[in-house]
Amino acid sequence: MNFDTVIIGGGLAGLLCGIRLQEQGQRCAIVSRGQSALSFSSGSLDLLSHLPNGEPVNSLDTGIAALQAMQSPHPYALLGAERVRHYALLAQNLLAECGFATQGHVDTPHQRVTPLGTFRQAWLSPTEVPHKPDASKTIGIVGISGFLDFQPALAAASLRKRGVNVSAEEIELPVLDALRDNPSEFRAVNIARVLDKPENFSAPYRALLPLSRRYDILYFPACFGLVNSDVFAQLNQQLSCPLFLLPTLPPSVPGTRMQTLLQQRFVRLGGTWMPGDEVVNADIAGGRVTHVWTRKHEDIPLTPKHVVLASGSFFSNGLIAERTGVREAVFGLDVLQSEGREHWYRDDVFAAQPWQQFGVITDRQLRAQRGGAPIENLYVIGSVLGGFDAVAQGCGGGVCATTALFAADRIGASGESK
């Protein structure tokens, strides 16, 4: 099967890259093993909040300049501030075109409220996620009786320490009794499948209406909006105060919605989506990937002009930790890592851990290397890249988005298509 580009991995980076290439007239396939890390995310994306030394970043341009001055292997240092800014803005527009409404901008990061009652800097958040609240407002954090993946009392206690006037509440929703009988089914995504039904709208509305008359703002777990934001919009029209949603323990409703909308956009543009499959081998000759072999297609290889590796980090098995070191799972690419397992971690579990920065080494065009030699038509994007700590540096979503779109434009500029 012939393709212009085969993308390995169907998460945020793989989907954004595939959509961009399809928009440019390429014929692309995405090979996806299954549920990506995107479904487990909050739906918010960060760009860059801290430097490797822990220093806060208040300006994207100065932050990336500092990374370059440090000679950091961070992907942003390879791309440069102008490209990062360009592709971050492009990602904002692309998400909007896919129907995923966000708030935020490259130059105006915001402090979003987390389910634990803390504040975390974000580049983009779903429109339903609350920002750091005005101290003069009274806020009610509302939980659902029996729903263990969201604890309003804990969130309220944490917010009170930060000077917020907040109280915890709980509502009964008998419409969810069938799910409540099985704790393993009483999860946000399953609740959303019930509450998203038009005939069930009155259940949360009637339970929340009295509370909306007592508070200036309500926070509720993100337990509806799996496909669109209709229920959220309708509740905000009819309740007496604004309602915002806090993502719960994964799988997350906003993250799942983002995954679904991006996937649908890719397919509508003519992309080939290969779910439940995985790449098991690849042929490399003359410094180029010539064939990609997958588990489902057995003896029928995919024959691409270009390949994009978006397989994710350890969570998605894009990187495999073994006794003697860390390896990239598909091509055996060169990996940035510390020598000796004793240097992989720090004793303080709350400190930034060295292994978080392990990942594939590339050139400045994000082309992969194996044995120090470049593979001309193999690009590496997203979480499988080395040189950054997505959590400590607050840059995971931004790295995925910007490297994906940069690689897509490098491929498009090559002029190689079938």
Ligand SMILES: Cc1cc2nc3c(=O)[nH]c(=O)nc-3n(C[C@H](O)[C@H](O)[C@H](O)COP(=O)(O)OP(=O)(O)OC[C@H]3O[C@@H](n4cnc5c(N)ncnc54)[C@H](O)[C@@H]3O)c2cc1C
Given for the second form:
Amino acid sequence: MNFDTVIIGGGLAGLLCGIRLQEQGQRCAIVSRGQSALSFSSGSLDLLSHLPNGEPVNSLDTGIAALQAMQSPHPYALLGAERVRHYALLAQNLLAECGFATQGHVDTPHQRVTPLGTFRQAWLSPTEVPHKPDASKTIGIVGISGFLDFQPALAAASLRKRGVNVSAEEIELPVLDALRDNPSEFRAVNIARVLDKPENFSAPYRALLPLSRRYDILYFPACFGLVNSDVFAQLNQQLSCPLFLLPTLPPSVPGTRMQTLLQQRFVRLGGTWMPGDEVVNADIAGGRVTHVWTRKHEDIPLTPKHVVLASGSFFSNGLIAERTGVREAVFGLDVLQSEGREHWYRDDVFAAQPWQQFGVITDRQLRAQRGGAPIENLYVIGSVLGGFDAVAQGCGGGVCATTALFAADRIGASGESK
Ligand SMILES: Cc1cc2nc3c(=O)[nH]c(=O)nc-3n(C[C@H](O)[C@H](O)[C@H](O)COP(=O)(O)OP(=O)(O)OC[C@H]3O[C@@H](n4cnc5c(N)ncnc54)[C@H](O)[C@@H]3O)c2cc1C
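Switching conditions: you have the form predicted on its own, so give me the form predicted in complex with this ligand.
Time for the whole complex; same chain goes first.
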């Protein structure tokens, strides 16, 4: 099977890259083994909140200049501020074209409210996510009776400590009783499958209406909006005060919506989506990947001009930690890592952990290398890359989006197609 580009991994990075390549008229396939990190994420994307030394970043340009000055291996230092800004703006537009409505901008990070009642800097958030509230407003955080993946009292206590005038509330939703019978089924995504149905709209509306008359703002768990924001928009039209949604414990409704909309866009553009399959091996000859072998296609290889590795970090098994070292799972690429297991961790679990920065080493074009030798047509994007800490530096979504779109443009600019 011949393709211009085969992408290994269909999370945020793989899908954005695939969409951009399809838009450029390429013939792409995405092979993706299982759920991506999006299904477990907040749905908000981070760009760059902190430097490796813990200093907060107030401007993208100065933040990336500082990374370059300290010779950080961070992917942004390879790309440079101008490209990061360009591709971040492109990602914002691309998400909007997919139907994923966001708030936020590259140059104006916002403080989103987290489900734990803290504030966290974000680049883009789904429109339903609340910002740090005005202290003069009264806020009701509303839970659903019996739903354990969102704790309004916990969030309220934490917000109160931060000076917010907030109370915890709970509503009964008998329409969910069938799910309640099995506690493992009573999860946000399953609740959304019920509440997204137009015939069930009156249930949350009737329960929330009296509360919307008592508060200036309501926060509710993100338990609807799996494929669109219709219920959210309708409730906001009909309730007496604005309503916002907080992500719950995974699986995440906004993250699942982002995954679904990106996948739909890729397929609509003519991309070949191969879910539930995995790349198990590849042939490399003359410094190029010539064939890609998957578990389901057994003896029929994929024959691409270019390959993009978007297999994720440890979470998605793109990187594997073994007793003596960390390896990249498909090609055995060169990996940035500390020598000796004792240097992988810090005892303080809240400190930035060295292993978070482990990942594949590339050149400035994001091309991989193995045993120090470059592989000319293999690009590496997203969280399988090394040199950054998505948690401590608040840059996970931004690294995925900007490296994905940069690699797509490098492939497009190479002028090689089948
Ligand atoms: C639990 C979690 C929550 C996060 N939350 C946020 C957040 O809220 N905001 C933020 O900005 N960042 C967040 N991050 C950082 C996150 O890494 C990125 O935002 C991003 O979603 C990662 O995308 P990715 O495409 O690089 O990898 P992934 O999402 O991990 O996707 C990789 C995909 O590749 C597939 N795959 C792996 N190996 C193979 C193979 N051999 N063959 C075929 N397919 C394969 C996997 O099954 C998976 O579907 C989070 C990370 C994690 C782990």
